[in-house]
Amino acid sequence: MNLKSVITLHTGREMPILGLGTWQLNNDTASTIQRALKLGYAMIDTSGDYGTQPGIGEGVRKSGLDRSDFYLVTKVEEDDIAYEATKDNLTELHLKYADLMLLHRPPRYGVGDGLWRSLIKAREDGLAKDIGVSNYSIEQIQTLIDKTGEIPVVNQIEWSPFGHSKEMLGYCQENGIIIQAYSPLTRGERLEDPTLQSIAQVHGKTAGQVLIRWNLQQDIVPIVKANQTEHLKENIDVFNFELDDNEMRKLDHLNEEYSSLGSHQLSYMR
């Protein structure tokens, strides 16, 4: 496993195993994207409501990379007209297609099957290679599948040793859905945990690197935000060590369904 490794989606297409998150990355976004791509990051995650898409588009253009050299994930909102929002996102990014287009979250009522059908059409029209969801529960995903016959390739959800769901992981594995983990570093809130620090010390790594590695070893794709070069490098320096089974169990047992988003429970567990 290395930074160029990929994971195969149920459609047969491939996705990088680690991505750069850009939520609140509004300070010199273009420069950060250029540095990340130069360091070898192959996937960038954004959304229409992040405010980062113009900067991402600029950074990609200045990088000189071919379109096939990077993987772009973006999202439409629950109150969008999904097909038009897909086109608007691509206009902001100055791209012809997204590799992965997600429904950012389920609408307040229902599961957004109309939105999902619009993304299916966007994919059929070449605006996205694959489509998926974000912040969906097991029940919501299953209802979406039952209503449309279309299985998402990804569910992007908050995920860390302190907040995860064995039921969700099992369901996604059974249905060929990849979990993308946002806030995998708990937004820095749990990095001083004694168990985490102890494991990090054994490997000569940081707590953040252990959290990323915990995800990778479960075939979960971490989306990690950083803008300083030091942190960009740190977050990809995770392929020269491995957590053993006992360490993985210890990290699993930290689970308390914790959310770093100001909630005491993960949204997809409610």
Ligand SMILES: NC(=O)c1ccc[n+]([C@@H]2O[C@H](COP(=O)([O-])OP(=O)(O)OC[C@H]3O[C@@H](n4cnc5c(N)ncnc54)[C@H](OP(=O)(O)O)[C@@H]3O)[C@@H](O)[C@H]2O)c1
Given for the second form:
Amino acid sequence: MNLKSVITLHTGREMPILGLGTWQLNNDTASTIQRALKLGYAMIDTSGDYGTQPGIGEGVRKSGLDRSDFYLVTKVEEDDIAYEATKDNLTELHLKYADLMLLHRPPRYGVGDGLWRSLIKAREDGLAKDIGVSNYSIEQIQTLIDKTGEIPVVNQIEWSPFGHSKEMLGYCQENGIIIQAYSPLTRGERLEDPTLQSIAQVHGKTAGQVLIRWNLQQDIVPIVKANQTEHLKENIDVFNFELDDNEMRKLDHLNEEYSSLGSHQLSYMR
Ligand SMILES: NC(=O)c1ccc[n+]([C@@H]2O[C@H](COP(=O)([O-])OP(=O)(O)OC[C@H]3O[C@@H](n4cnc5c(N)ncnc54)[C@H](OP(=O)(O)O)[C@@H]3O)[C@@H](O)[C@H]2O)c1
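Now that you have shown the form predicted on its own, what about the form predicted in complex with this ligand?
Up next: the whole complex, starting with the chain shown before.
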């Protein structure tokens, strides 16, 4: 396993095993993207509502990479006219297609099957290679599948040892849906946890690196946001150690369905 490793989606296409988040990366997005790509990051996560798409477009252009050398994930909002929003995203990014286009969250009413059909059409028209969802519960995903026959390739959800769900993991594994873990570092809020710290110490690693590793070892794809170069470097220096079963179990047991996003409830558990 290394930064260029990939995971195979149920469509047969491949996705990098670790991504760079860009929410609140507002100051110098283009330069952060350039630095990250130079360090070897291969996947970038954004959304129509992050305000980072123009900077990402600029960063990838300036990096001089071929389009096939990086994987781009973006999202449409629940109140968007989804097909148009996919095009608007690509215009902001100056890209012809997204590798993965997600429904950012379920709408207030229903499960968004109309939005989902728009994403299916966007994929058929070549605007996205694959499509998925974010912040969906098991019931919402299943209803979406029952109504449309189309299984999302990923569910992007908040996921850390402090907030995760065995049921969600089992459901996704059974259906070939990859979990993308957002806020995998708990936005910095739980890095001082004593259990986490003691495991990090054993390996001579940081708490953040242990959190990333905990995801990777379960085939969960962490999307980690970092602006500072030291953080960017640290978060990919995770391929030279392994958590043993006992350490994985200890981390699993930290679960308290914790969310670092203000609502203090995991979106997919509501
Ligand atoms: N689908 C959704 O609804 C949704 C919701 C939330 C997030 N996301 C996506 O997931 C990404 C990641 O989640 P997030 O931004 O909420 O939180 P996160 O990745 O858990 O944490 C980011 C914070 O941790 C800091 N950090 C990064 N590396 C660190 C390290 N090695 N040691 C200590 N601190 C470190 C960053 O600082 P610096 O920036 O200063 O380096 C930043 O303040 C987002 O950027 C976004 O792309 C999606």
